[in-house]
Amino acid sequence: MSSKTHYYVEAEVVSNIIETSRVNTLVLKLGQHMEVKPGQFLMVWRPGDGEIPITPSLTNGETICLTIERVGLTSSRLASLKAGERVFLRGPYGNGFNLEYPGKYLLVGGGTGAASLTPAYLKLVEKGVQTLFLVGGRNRDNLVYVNKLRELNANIRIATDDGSVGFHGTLPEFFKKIIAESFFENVLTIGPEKMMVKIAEECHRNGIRCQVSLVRIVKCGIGFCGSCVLDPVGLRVCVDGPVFNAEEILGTDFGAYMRDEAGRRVEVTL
(Lines of atoms letter the chains of each structure in order from A and count residues from 1; the text may use other names and numbers.)
(Lines give C-alpha, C1' and ligand atoms only; values in the text may rest on other atoms or scores of the structure.)
(Ligands and ions follow the chains in the order given, each with its own letter.)
Protein backbone atom coordinates (compact mmCIF):
# COMPACT_ATOMS: atom_id res chain seq x y z
CA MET A 1 0.00 0.00 0.00
CA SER A 2 1.25 3.52 -0.70
CA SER A 3 1.97 5.86 2.22
CA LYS A 4 -1.31 7.71 1.65
CA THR A 5 -4.65 6.45 0.38
CA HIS A 6 -7.84 8.37 -0.34
CA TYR A 7 -9.92 5.20 -0.42
CA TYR A 8 -11.20 3.29 2.59
CA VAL A 9 -9.54 0.24 4.09
CA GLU A 10 -11.81 -2.08 6.05
CA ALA A 11 -10.72 -3.09 9.55
CA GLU A 12 -12.17 -5.58 12.02
CA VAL A 13 -12.23 -4.95 15.77
CA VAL A 14 -10.19 -7.67 17.49
CA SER A 15 -10.69 -6.33 21.01
CA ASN A 16 -11.87 -3.28 22.92
CA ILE A 17 -9.68 -2.35 25.91
CA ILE A 18 -11.11 -0.12 28.63
CA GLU A 19 -8.48 2.49 29.57
CA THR A 20 -10.62 4.77 31.78
CA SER A 21 -14.32 5.49 32.18
CA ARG A 22 -14.09 7.82 29.15
CA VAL A 23 -11.34 6.20 27.06
CA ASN A 24 -11.14 2.90 25.15
CA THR A 25 -8.51 1.40 22.86
CA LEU A 26 -9.70 -0.48 19.79
CA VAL A 27 -7.33 -3.15 18.46
CA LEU A 28 -8.01 -3.41 14.72
CA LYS A 29 -6.96 -6.02 12.19
CA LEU A 30 -6.58 -4.86 8.59
CA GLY A 31 -6.53 -7.07 5.54
CA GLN A 32 -3.33 -5.42 4.32
CA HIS A 33 -0.25 -3.60 5.59
CA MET A 34 -0.59 0.10 6.44
CA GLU A 35 2.47 2.22 7.18
CA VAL A 36 1.72 5.11 9.55
CA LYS A 37 4.55 7.40 10.68
CA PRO A 38 4.54 8.49 14.34
CA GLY A 39 2.27 11.53 14.62
CA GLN A 40 0.27 10.99 11.42
CA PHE A 41 -3.48 10.49 11.66
CA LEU A 42 -6.18 8.35 10.07
CA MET A 43 -9.73 9.33 9.19
CA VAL A 44 -11.96 6.76 10.91
CA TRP A 45 -15.54 6.12 9.76
CA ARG A 46 -18.34 3.72 10.54
CA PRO A 47 -21.35 3.64 8.16
CA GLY A 48 -24.22 5.60 9.62
CA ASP A 49 -21.94 7.74 11.80
CA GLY A 50 -19.59 10.64 11.27
CA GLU A 51 -15.88 10.49 10.43
CA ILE A 52 -13.16 11.69 12.80
CA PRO A 53 -9.34 11.95 12.79
CA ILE A 54 -7.42 9.71 15.18
CA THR A 55 -3.67 9.34 15.65
CA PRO A 56 -2.91 5.63 16.20
CA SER A 57 -1.49 4.55 19.54
CA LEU A 58 0.29 1.49 18.13
CA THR A 59 0.86 0.16 14.63
CA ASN A 60 2.27 -3.16 13.59
CA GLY A 61 1.76 -4.05 9.95
CA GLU A 62 -1.83 -5.20 9.68
CA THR A 63 -2.68 -4.36 13.31
CA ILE A 64 -3.52 -0.82 14.41
CA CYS A 65 -4.63 0.45 17.82
CA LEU A 66 -6.82 3.52 18.18
CA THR A 67 -7.20 5.09 21.63
CA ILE A 68 -10.47 7.05 21.67
CA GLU A 69 -11.93 9.46 24.20
CA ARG A 70 -15.72 9.77 24.31
CA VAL A 71 -16.17 13.47 23.57
CA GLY A 72 -19.08 13.37 21.13
CA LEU A 73 -21.55 11.04 19.41
CA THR A 74 -19.15 9.69 16.78
CA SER A 75 -16.26 9.09 19.16
CA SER A 76 -18.59 7.51 21.74
CA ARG A 77 -19.99 5.06 19.19
CA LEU A 78 -16.54 4.15 17.92
CA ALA A 79 -15.28 3.63 21.47
CA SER A 80 -18.20 1.25 22.10
CA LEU A 81 -17.48 -1.15 19.21
CA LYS A 82 -17.21 -4.83 20.04
CA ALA A 83 -14.97 -7.59 18.70
CA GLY A 84 -16.08 -8.63 15.22
CA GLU A 85 -17.55 -5.25 14.28
CA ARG A 86 -15.98 -3.26 11.46
CA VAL A 87 -14.77 0.27 10.77
CA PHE A 88 -13.23 1.95 7.74
CA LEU A 89 -9.95 3.88 7.64
CA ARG A 90 -8.40 6.23 5.11
CA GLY A 91 -4.97 7.81 5.23
CA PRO A 92 -2.49 8.18 6.75
CA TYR A 93 -2.56 11.97 6.50
CA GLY A 94 -0.43 14.89 7.59
CA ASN A 95 3.12 15.29 8.80
CA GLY A 96 4.44 13.17 11.63
CA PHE A 97 7.17 13.94 14.15
CA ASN A 98 10.69 14.63 12.95
CA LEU A 99 12.75 12.22 15.05
CA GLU A 100 16.06 12.99 13.34
CA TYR A 101 17.00 15.97 15.50
CA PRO A 102 20.02 15.25 17.74
CA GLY A 103 19.90 15.17 21.52
CA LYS A 104 17.63 13.86 24.26
CA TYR A 105 13.84 13.76 23.90
CA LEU A 106 11.18 14.60 26.46
CA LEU A 107 7.69 13.36 25.54
CA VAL A 108 4.73 15.09 27.22
CA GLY A 109 1.33 13.41 26.94
CA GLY A 110 -1.85 14.73 28.52
CA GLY A 111 -5.14 12.83 28.28
CA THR A 112 -5.01 10.41 25.34
CA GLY A 113 -1.82 12.15 24.19
CA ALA A 114 0.32 9.55 25.96
CA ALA A 115 -1.18 6.85 23.74
CA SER A 116 -0.68 8.86 20.55
CA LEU A 117 2.96 9.58 21.48
CA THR A 118 3.78 5.89 22.00
CA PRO A 119 4.77 5.18 18.35
CA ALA A 120 7.27 8.07 18.52
CA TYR A 121 8.63 6.73 21.80
CA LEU A 122 9.12 3.24 20.33
CA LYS A 123 10.88 4.65 17.25
CA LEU A 124 13.24 6.72 19.43
CA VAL A 125 14.05 3.69 21.59
CA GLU A 126 14.73 1.67 18.45
CA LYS A 127 17.23 4.36 17.41
CA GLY A 128 18.91 4.27 20.83
CA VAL A 129 17.88 7.83 21.74
CA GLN A 130 17.69 8.83 25.43
CA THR A 131 14.01 9.48 26.15
CA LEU A 132 11.82 10.44 29.12
CA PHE A 133 8.02 10.18 28.96
CA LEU A 134 5.80 12.45 31.08
CA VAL A 135 2.14 11.47 31.48
CA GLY A 136 -0.50 13.55 33.23
CA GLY A 137 -4.14 13.48 34.23
CA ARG A 138 -6.59 15.02 36.67
CA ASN A 139 -6.32 12.01 38.98
CA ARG A 140 -5.39 8.33 39.10
CA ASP A 141 -8.55 7.30 37.22
CA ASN A 142 -7.85 9.69 34.35
CA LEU A 143 -4.36 8.42 33.49
CA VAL A 144 -4.34 6.91 29.99
CA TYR A 145 -1.98 4.24 28.63
CA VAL A 146 0.24 4.10 31.74
CA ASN A 147 -0.07 0.32 32.05
CA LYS A 148 0.86 -0.16 28.38
CA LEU A 149 3.86 2.15 28.71
CA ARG A 150 5.04 0.21 31.76
CA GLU A 151 4.58 -3.01 29.80
CA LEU A 152 6.85 -1.48 27.14
CA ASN A 153 9.42 -0.63 29.88
CA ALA A 154 9.12 3.07 29.14
CA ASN A 155 11.08 5.57 31.21
CA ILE A 156 7.92 7.21 32.55
CA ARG A 157 7.11 9.91 35.12
CA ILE A 158 3.56 10.79 36.17
CA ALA A 159 1.78 13.94 37.34
CA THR A 160 -1.78 14.20 38.65
CA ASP A 161 -3.63 17.39 39.49
CA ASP A 162 -4.82 15.94 42.82
CA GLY A 163 -1.54 14.19 43.69
CA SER A 164 -3.10 10.71 43.74
CA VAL A 165 -0.16 9.41 41.64
CA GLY A 166 3.28 10.89 41.18
CA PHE A 167 3.89 14.64 41.14
CA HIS A 168 1.14 16.71 42.78
CA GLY A 169 0.30 19.34 40.17
CA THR A 170 -0.45 19.94 36.52
CA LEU A 171 1.62 18.51 33.69
CA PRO A 172 2.98 21.96 32.68
CA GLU A 173 4.08 22.51 36.30
CA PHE A 174 5.80 19.11 36.34
CA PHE A 175 7.37 19.82 32.95
CA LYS A 176 8.85 23.06 34.27
CA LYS A 177 10.37 21.17 37.22
CA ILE A 178 11.81 18.44 34.98
CA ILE A 179 13.56 20.81 32.55
CA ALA A 180 14.98 22.77 35.48
CA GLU A 181 16.64 19.56 36.69
CA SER A 182 17.86 18.19 33.33
CA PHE A 183 18.17 19.79 29.90
CA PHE A 184 16.45 18.16 26.93
CA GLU A 185 17.15 19.30 23.39
CA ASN A 186 13.77 18.11 22.07
CA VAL A 187 10.18 18.04 23.30
CA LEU A 188 7.24 16.25 21.67
CA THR A 189 3.78 16.93 23.05
CA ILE A 190 0.19 15.84 22.46
CA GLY A 191 -2.72 16.70 24.73
CA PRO A 192 -5.21 19.43 25.59
CA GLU A 193 -4.38 22.60 23.67
CA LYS A 194 -4.24 24.85 26.76
CA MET A 195 -1.64 22.47 28.18
CA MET A 196 0.42 22.37 25.01
CA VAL A 197 0.56 26.18 24.73
CA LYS A 198 2.18 26.33 28.16
CA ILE A 199 4.66 23.60 27.19
CA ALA A 200 5.49 25.35 23.90
CA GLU A 201 5.95 28.74 25.56
CA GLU A 202 8.22 27.25 28.21
CA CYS A 203 10.30 25.57 25.50
CA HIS A 204 10.57 28.87 23.63
CA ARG A 205 11.83 30.63 26.76
CA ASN A 206 14.41 27.89 27.40
CA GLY A 207 15.66 27.38 23.85
CA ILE A 208 14.26 23.85 23.55
CA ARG A 209 13.11 22.52 20.18
CA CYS A 210 9.41 21.68 20.55
CA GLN A 211 7.06 19.76 18.24
CA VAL A 212 3.35 20.08 18.94
CA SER A 213 0.62 17.77 17.60
CA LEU A 214 -2.73 19.55 17.27
CA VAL A 215 -6.15 17.96 17.46
CA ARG A 216 -8.80 19.97 15.60
CA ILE A 217 -12.09 19.23 13.85
CA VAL A 218 -11.01 17.69 10.52
CA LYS A 219 -13.61 16.92 7.85
CA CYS A 220 -11.81 16.23 4.58
CA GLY A 221 -8.28 15.41 5.74
CA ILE A 222 -6.75 16.69 2.49
CA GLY A 223 -6.74 20.46 2.89
CA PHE A 224 -9.89 21.45 0.97
CA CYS A 225 -12.52 22.36 3.54
CA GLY A 226 -10.60 24.67 5.88
CA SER A 227 -12.31 23.41 9.04
CA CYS A 228 -8.96 22.89 10.78
CA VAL A 229 -7.28 26.16 9.74
CA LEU A 230 -5.05 28.12 12.13
CA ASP A 231 -5.81 31.83 11.91
CA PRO A 232 -4.42 34.26 10.91
CA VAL A 233 -1.64 32.40 9.06
CA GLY A 234 -3.87 29.90 7.23
CA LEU A 235 -2.00 26.76 8.22
CA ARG A 236 -4.22 23.69 7.94
CA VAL A 237 -3.82 21.03 10.61
CA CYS A 238 -4.62 18.19 8.22
CA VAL A 239 -1.92 18.91 5.62
CA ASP A 240 0.51 21.37 7.22
CA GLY A 241 0.31 19.48 10.54
CA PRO A 242 -0.91 17.88 12.67
CA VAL A 243 2.67 18.15 13.96
CA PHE A 244 4.10 21.67 13.95
CA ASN A 245 7.28 23.19 15.27
CA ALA A 246 6.10 25.38 18.13
CA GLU A 247 7.60 28.53 16.60
CA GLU A 248 5.33 28.11 13.57
CA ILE A 249 2.14 28.42 15.57
CA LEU A 250 2.94 30.45 18.69
CA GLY A 251 1.19 33.76 18.07
CA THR A 252 -1.61 32.18 16.02
CA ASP A 253 -4.94 31.11 17.53
CA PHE A 254 -3.21 27.99 18.88
CA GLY A 255 -4.51 27.53 22.41
CA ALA A 256 -7.07 30.31 22.07
CA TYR A 257 -9.53 29.68 19.23
CA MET A 258 -10.60 26.94 16.84
CA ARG A 259 -13.49 26.26 14.46
CA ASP A 260 -16.54 24.22 15.44
CA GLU A 261 -18.50 21.76 13.26
CA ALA A 262 -20.27 24.70 11.56
CA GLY A 263 -17.02 26.53 10.85
CA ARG A 264 -17.58 29.19 13.50
CA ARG A 265 -14.57 30.50 15.41
CA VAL A 266 -14.95 29.43 19.04
CA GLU A 267 -12.78 29.58 22.14
CA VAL A 268 -10.53 26.62 22.97
CA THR A 269 -11.64 25.42 26.39
CA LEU A 270 -9.28 22.49 27.07
Ligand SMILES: Cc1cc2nc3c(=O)[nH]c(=O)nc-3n(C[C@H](O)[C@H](O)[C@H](O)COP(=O)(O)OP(=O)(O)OC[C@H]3O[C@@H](n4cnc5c(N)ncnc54)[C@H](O)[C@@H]3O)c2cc1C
Second form
Amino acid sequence: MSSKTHYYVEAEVVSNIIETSRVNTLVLKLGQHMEVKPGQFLMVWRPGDGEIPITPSLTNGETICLTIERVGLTSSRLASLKAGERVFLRGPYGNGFNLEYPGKYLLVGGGTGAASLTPAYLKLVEKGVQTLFLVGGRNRDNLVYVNKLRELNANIRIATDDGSVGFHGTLPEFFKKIIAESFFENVLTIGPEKMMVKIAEECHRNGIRCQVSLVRIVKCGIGFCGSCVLDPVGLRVCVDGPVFNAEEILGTDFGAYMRDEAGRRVEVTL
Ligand SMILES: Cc1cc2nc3c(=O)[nH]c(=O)nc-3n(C[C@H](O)[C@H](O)[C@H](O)COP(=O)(O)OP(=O)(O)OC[C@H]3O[C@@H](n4cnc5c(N)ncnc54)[C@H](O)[C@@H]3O)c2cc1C
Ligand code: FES
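Follow the form predicted alone with the form predicted in complex with the named molecule, if you could.
Everything in the complex follows now, all chains and molecules, and the chain you saw is the first one.
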Protein backbone atom coordinates (compact mmCIF):
# COMPACT_ATOMS: atom_id res chain seq x y z
CA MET A 1 0.00 0.00 0.00
CA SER A 2 1.66 3.23 -1.07
CA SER A 3 -1.05 5.89 -0.65
CA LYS A 4 -3.22 6.82 2.29
CA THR A 5 -6.21 4.76 3.26
CA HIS A 6 -9.36 5.68 5.12
CA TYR A 7 -9.86 2.06 6.09
CA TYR A 8 -8.08 0.43 8.98
CA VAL A 9 -5.08 -1.84 8.78
CA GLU A 10 -4.78 -4.31 11.66
CA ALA A 11 -1.44 -4.52 13.45
CA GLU A 12 -0.13 -6.83 16.16
CA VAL A 13 2.14 -5.69 18.97
CA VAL A 14 5.44 -7.61 18.71
CA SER A 15 7.06 -5.93 21.70
CA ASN A 16 6.70 -2.97 24.04
CA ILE A 17 9.93 -1.16 24.93
CA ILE A 18 10.10 1.07 28.00
CA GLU A 19 11.78 4.38 27.07
CA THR A 20 11.11 6.39 30.25
CA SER A 21 8.55 6.25 33.08
CA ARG A 22 6.07 8.07 30.78
CA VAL A 23 7.06 6.85 27.31
CA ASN A 24 6.93 3.43 25.61
CA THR A 25 7.71 2.27 22.08
CA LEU A 26 5.38 -0.27 20.48
CA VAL A 27 6.89 -2.43 17.75
CA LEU A 28 4.01 -3.40 15.45
CA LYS A 29 3.76 -6.04 12.76
CA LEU A 30 1.26 -5.20 10.01
CA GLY A 31 -0.56 -7.66 7.84
CA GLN A 32 0.43 -5.63 4.76
CA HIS A 33 3.01 -3.16 3.51
CA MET A 34 2.49 0.46 4.59
CA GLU A 35 4.66 3.26 3.27
CA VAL A 36 4.94 6.29 5.58
CA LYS A 37 7.04 9.32 4.62
CA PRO A 38 9.19 10.83 7.42
CA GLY A 39 6.97 13.24 9.38
CA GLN A 40 3.64 11.80 8.25
CA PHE A 41 1.33 10.49 10.97
CA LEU A 42 -1.06 7.60 11.52
CA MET A 43 -4.38 7.54 13.34
CA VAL A 44 -4.03 4.75 15.91
CA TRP A 45 -7.25 3.18 17.19
CA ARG A 46 -8.08 0.56 19.71
CA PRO A 47 -11.79 -0.16 20.10
CA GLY A 48 -13.01 1.10 23.45
CA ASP A 49 -9.85 3.11 24.12
CA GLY A 50 -10.14 5.86 21.47
CA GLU A 51 -8.06 7.01 18.53
CA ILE A 52 -5.06 9.38 18.46
CA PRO A 53 -2.50 10.67 15.94
CA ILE A 54 1.05 9.34 16.26
CA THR A 55 4.09 9.95 14.04
CA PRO A 56 5.96 6.64 13.60
CA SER A 57 9.46 6.46 15.06
CA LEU A 58 10.58 3.79 12.58
CA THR A 59 8.94 2.34 9.50
CA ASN A 60 10.07 -0.62 7.54
CA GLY A 61 7.33 -1.87 5.26
CA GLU A 62 5.40 -4.29 7.45
CA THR A 63 7.02 -3.22 10.74
CA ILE A 64 6.20 0.13 12.33
CA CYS A 65 7.32 1.58 15.67
CA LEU A 66 5.20 4.05 17.62
CA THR A 67 6.75 5.96 20.52
CA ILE A 68 3.94 7.11 22.79
CA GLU A 69 3.91 9.39 25.84
CA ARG A 70 1.17 8.76 28.40
CA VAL A 71 -0.67 12.07 28.66
CA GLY A 72 -4.29 10.89 28.93
CA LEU A 73 -6.54 7.86 28.57
CA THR A 74 -5.89 6.75 24.99
CA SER A 75 -2.14 7.31 24.98
CA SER A 76 -1.81 5.53 28.36
CA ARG A 77 -3.79 2.51 27.18
CA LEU A 78 -1.86 2.26 23.91
CA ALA A 79 1.49 2.66 25.64
CA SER A 80 0.59 -0.25 27.96
CA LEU A 81 -0.22 -2.81 25.25
CA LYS A 82 1.51 -6.18 25.43
CA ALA A 83 2.89 -8.49 22.77
CA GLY A 84 0.07 -10.21 20.92
CA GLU A 85 -2.48 -7.41 21.44
CA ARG A 86 -3.85 -5.59 18.40
CA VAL A 87 -4.42 -2.02 17.21
CA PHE A 88 -5.85 -0.53 14.03
CA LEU A 89 -4.09 2.06 11.90
CA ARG A 90 -5.37 4.43 9.22
CA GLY A 91 -3.28 6.74 7.11
CA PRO A 92 -0.60 7.79 6.53
CA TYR A 93 -1.82 11.39 6.74
CA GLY A 94 -0.27 14.82 6.36
CA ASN A 95 2.60 16.07 4.27
CA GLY A 96 5.80 14.95 6.03
CA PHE A 97 9.17 16.71 5.83
CA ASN A 98 10.63 18.06 2.62
CA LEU A 99 14.11 16.52 2.56
CA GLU A 100 14.96 17.79 -0.93
CA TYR A 101 16.34 21.17 0.14
CA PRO A 102 20.10 21.36 -0.42
CA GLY A 103 22.67 21.77 2.36
CA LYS A 104 23.37 20.37 5.82
CA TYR A 105 20.55 19.43 8.22
CA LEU A 106 20.28 19.98 11.96
CA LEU A 107 17.50 17.99 13.65
CA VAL A 108 16.14 19.14 17.02
CA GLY A 109 13.97 16.69 18.96
CA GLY A 110 12.50 17.35 22.40
CA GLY A 111 10.72 14.53 24.31
CA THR A 112 9.05 12.06 21.94
CA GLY A 113 10.04 14.45 19.10
CA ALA A 114 13.43 12.72 19.01
CA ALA A 115 11.68 9.47 18.13
CA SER A 116 9.38 11.08 15.56
CA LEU A 117 12.37 12.69 13.80
CA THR A 118 14.28 9.43 13.46
CA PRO A 119 12.80 8.37 10.08
CA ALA A 120 13.83 11.77 8.64
CA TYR A 121 17.32 11.33 10.08
CA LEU A 122 17.68 7.86 8.53
CA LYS A 123 16.42 9.06 5.15
CA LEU A 124 18.90 11.97 5.13
CA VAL A 125 21.78 9.65 6.03
CA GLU A 126 20.69 7.24 3.29
CA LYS A 127 20.83 10.18 0.83
CA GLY A 128 24.37 11.00 2.00
CA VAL A 129 23.34 14.35 3.53
CA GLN A 130 25.46 15.72 6.40
CA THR A 131 23.17 15.63 9.42
CA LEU A 132 23.47 16.31 13.16
CA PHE A 133 20.73 15.30 15.61
CA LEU A 134 20.17 17.24 18.85
CA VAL A 135 18.13 15.41 21.48
CA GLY A 136 16.91 16.98 24.69
CA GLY A 137 15.04 16.27 27.89
CA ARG A 138 14.67 17.56 31.43
CA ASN A 139 17.19 15.01 32.75
CA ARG A 140 18.82 11.67 31.94
CA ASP A 141 15.63 9.77 32.85
CA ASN A 142 13.54 11.81 30.41
CA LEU A 143 15.60 11.24 27.29
CA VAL A 144 13.53 9.41 24.70
CA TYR A 145 14.85 7.06 22.01
CA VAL A 146 18.52 7.72 22.75
CA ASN A 147 19.29 4.00 23.08
CA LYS A 148 17.77 3.33 19.67
CA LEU A 149 19.63 6.26 18.10
CA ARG A 150 22.91 4.97 19.57
CA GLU A 151 22.12 1.49 18.23
CA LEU A 152 21.66 3.13 14.80
CA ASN A 153 25.05 4.88 15.18
CA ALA A 154 23.30 8.22 14.76
CA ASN A 155 25.31 11.42 14.99
CA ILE A 156 23.61 12.74 18.15
CA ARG A 157 24.38 15.41 20.74
CA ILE A 158 22.39 15.57 23.96
CA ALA A 159 21.20 18.43 26.15
CA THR A 160 19.54 18.10 29.55
CA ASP A 161 18.03 20.92 31.58
CA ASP A 162 19.82 19.69 34.74
CA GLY A 163 23.12 18.80 33.03
CA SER A 164 22.90 15.11 34.02
CA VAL A 165 23.91 14.17 30.43
CA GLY A 166 25.54 16.27 27.72
CA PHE A 167 25.07 20.03 27.46
CA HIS A 168 23.73 21.66 30.64
CA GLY A 169 20.74 23.70 29.49
CA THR A 170 17.64 23.71 27.33
CA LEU A 171 17.53 22.55 23.71
CA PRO A 172 17.05 26.13 22.38
CA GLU A 173 20.16 27.20 24.36
CA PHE A 174 22.14 24.26 22.98
CA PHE A 175 20.82 24.96 19.49
CA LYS A 176 22.12 28.57 19.65
CA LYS A 177 25.56 27.30 20.66
CA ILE A 178 25.66 24.71 17.86
CA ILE A 179 24.65 27.12 15.08
CA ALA A 180 27.21 29.65 16.33
CA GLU A 181 29.91 26.96 15.81
CA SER A 182 28.76 25.60 12.45
CA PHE A 183 26.26 26.78 9.82
CA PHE A 184 23.36 24.53 8.84
CA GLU A 185 21.15 25.40 5.89
CA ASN A 186 18.20 23.37 7.22
CA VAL A 187 16.56 22.66 10.57
CA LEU A 188 13.82 20.11 11.30
CA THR A 189 12.19 20.19 14.72
CA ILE A 190 9.56 18.29 16.71
CA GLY A 191 8.93 18.82 20.40
CA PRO A 192 7.06 21.03 22.84
CA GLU A 193 5.64 24.02 20.96
CA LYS A 194 7.29 26.63 23.23
CA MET A 195 10.63 25.02 22.38
CA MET A 196 9.90 24.88 18.64
CA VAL A 197 8.89 28.54 18.44
CA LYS A 198 12.24 29.53 20.00
CA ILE A 199 14.09 27.37 17.47
CA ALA A 200 12.01 28.83 14.61
CA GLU A 201 12.68 32.43 15.71
CA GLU A 202 16.40 31.74 15.99
CA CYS A 203 16.38 30.26 12.48
CA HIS A 204 14.52 33.34 11.21
CA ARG A 205 17.20 35.62 12.71
CA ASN A 206 20.00 33.52 11.18
CA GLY A 207 18.58 32.87 7.72
CA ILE A 208 18.15 29.13 8.26
CA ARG A 209 15.29 27.23 6.59
CA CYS A 210 13.26 25.64 9.38
CA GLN A 211 10.51 23.02 9.19
CA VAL A 212 8.41 22.45 12.32
CA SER A 213 5.98 19.61 12.98
CA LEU A 214 2.95 20.90 14.89
CA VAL A 215 0.84 19.04 17.41
CA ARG A 216 -2.83 19.99 17.65
CA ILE A 217 -6.01 18.16 18.62
CA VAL A 218 -6.51 15.89 15.61
CA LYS A 219 -9.86 14.09 15.47
CA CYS A 220 -10.74 13.19 11.87
CA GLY A 221 -7.22 13.48 10.40
CA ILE A 222 -8.62 14.21 6.95
CA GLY A 223 -9.39 17.96 6.95
CA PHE A 224 -13.06 17.60 7.79
CA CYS A 225 -13.76 18.64 11.40
CA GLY A 226 -11.59 21.75 11.87
CA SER A 227 -10.36 20.79 15.35
CA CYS A 228 -6.69 21.07 14.35
CA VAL A 229 -6.90 24.53 12.77
CA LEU A 230 -4.12 27.06 13.25
CA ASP A 231 -5.60 30.53 13.76
CA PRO A 232 -5.93 33.07 12.24
CA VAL A 233 -4.62 31.62 8.98
CA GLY A 234 -6.95 28.62 8.89
CA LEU A 235 -4.26 26.05 8.14
CA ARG A 236 -5.29 22.55 9.22
CA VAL A 237 -2.49 20.59 10.86
CA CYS A 238 -3.85 17.26 9.62
CA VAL A 239 -3.86 18.07 5.89
CA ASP A 240 -1.81 21.28 5.42
CA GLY A 241 0.77 19.98 7.94
CA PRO A 242 1.72 18.61 10.35
CA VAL A 243 5.00 19.95 8.93
CA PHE A 244 5.15 23.67 8.12
CA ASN A 245 7.88 25.96 6.95
CA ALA A 246 8.38 28.08 10.06
CA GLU A 247 8.28 31.31 8.00
CA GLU A 248 4.73 30.41 7.00
CA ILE A 249 3.44 30.23 10.59
CA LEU A 250 5.59 32.62 12.65
CA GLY A 251 3.28 35.43 13.75
CA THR A 252 0.21 33.14 13.86
CA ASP A 253 -1.04 31.25 16.93
CA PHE A 254 2.04 28.99 16.64
CA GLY A 255 3.65 28.91 20.10
CA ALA A 256 0.83 30.93 21.68
CA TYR A 257 -2.69 29.49 21.25
CA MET A 258 -4.38 26.28 20.14
CA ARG A 259 -7.93 24.83 20.12
CA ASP A 260 -8.96 22.53 22.97
CA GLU A 261 -11.15 19.42 22.56
CA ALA A 262 -14.28 21.62 22.52
CA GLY A 263 -12.88 23.99 19.90
CA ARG A 264 -12.13 26.83 22.35
CA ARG A 265 -8.98 28.91 21.77
CA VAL A 266 -6.64 28.22 24.71
CA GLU A 267 -3.05 29.11 25.53
CA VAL A 268 -0.25 26.74 24.55
CA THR A 269 1.40 25.78 27.84
CA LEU A 270 4.21 23.41 26.83
C1 LIG B 1 0.45 14.90 13.94
C2 LIG B 1 0.63 14.47 15.37
C3 LIG B 1 1.59 13.53 15.69
C4 LIG B 1 1.77 13.12 17.01
N5 LIG B 1 2.73 12.20 17.28
C6 LIG B 1 2.92 11.79 18.54
C7 LIG B 1 3.91 10.82 18.85
O8 LIG B 1 4.63 10.34 17.98
N9 LIG B 1 4.03 10.43 20.14
C10 LIG B 1 3.22 10.94 21.14
O11 LIG B 1 3.38 10.55 22.30
N12 LIG B 1 2.28 11.87 20.88
C13 LIG B 1 2.10 12.29 19.61
N14 LIG B 1 1.11 13.21 19.34
C15 LIG B 1 0.29 13.71 20.44
C16 LIG B 1 -0.79 12.68 20.80
O17 LIG B 1 -1.63 12.49 19.70
C18 LIG B 1 -1.60 13.19 22.01
O19 LIG B 1 -0.77 13.16 23.14
C20 LIG B 1 -2.81 12.30 22.24
O21 LIG B 1 -3.77 12.58 21.24
C22 LIG B 1 -3.41 12.52 23.60
O23 LIG B 1 -4.55 11.68 23.70
P24 LIG B 1 -5.03 11.09 25.11
O25 LIG B 1 -6.40 10.55 24.92
O26 LIG B 1 -4.03 10.19 25.68
O27 LIG B 1 -5.06 12.34 26.03
P28 LIG B 1 -6.28 13.36 26.25
O29 LIG B 1 -7.12 12.85 27.36
O30 LIG B 1 -6.94 13.64 24.92
O31 LIG B 1 -5.48 14.61 26.69
C32 LIG B 1 -4.73 14.66 27.89
C33 LIG B 1 -4.22 16.06 28.05
O34 LIG B 1 -3.35 16.39 26.94
C35 LIG B 1 -3.88 17.50 26.21
N36 LIG B 1 -3.73 17.23 24.79
C37 LIG B 1 -4.27 16.21 24.09
N38 LIG B 1 -3.90 16.28 22.78
C39 LIG B 1 -3.14 17.39 22.69
C40 LIG B 1 -2.49 18.05 21.64
N41 LIG B 1 -2.57 17.56 20.39
N42 LIG B 1 -1.79 19.17 21.91
C43 LIG B 1 -1.71 19.65 23.13
N44 LIG B 1 -2.32 19.10 24.18
C45 LIG B 1 -3.03 18.00 23.97
C46 LIG B 1 -5.35 17.57 26.58
O47 LIG B 1 -5.84 18.91 26.49
C48 LIG B 1 -5.35 17.10 28.02
O49 LIG B 1 -4.99 18.12 28.91
C50 LIG B 1 0.93 13.65 18.03
C51 LIG B 1 -0.05 14.60 17.72
C52 LIG B 1 -0.20 15.00 16.40
C53 LIG B 1 -1.25 16.02 16.08
S1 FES C 1 -8.39 16.83 12.54
FE2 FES C 1 -10.25 17.23 11.54
S3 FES C 1 -9.72 18.89 10.20
FE4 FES C 1 -7.83 18.30 11.07
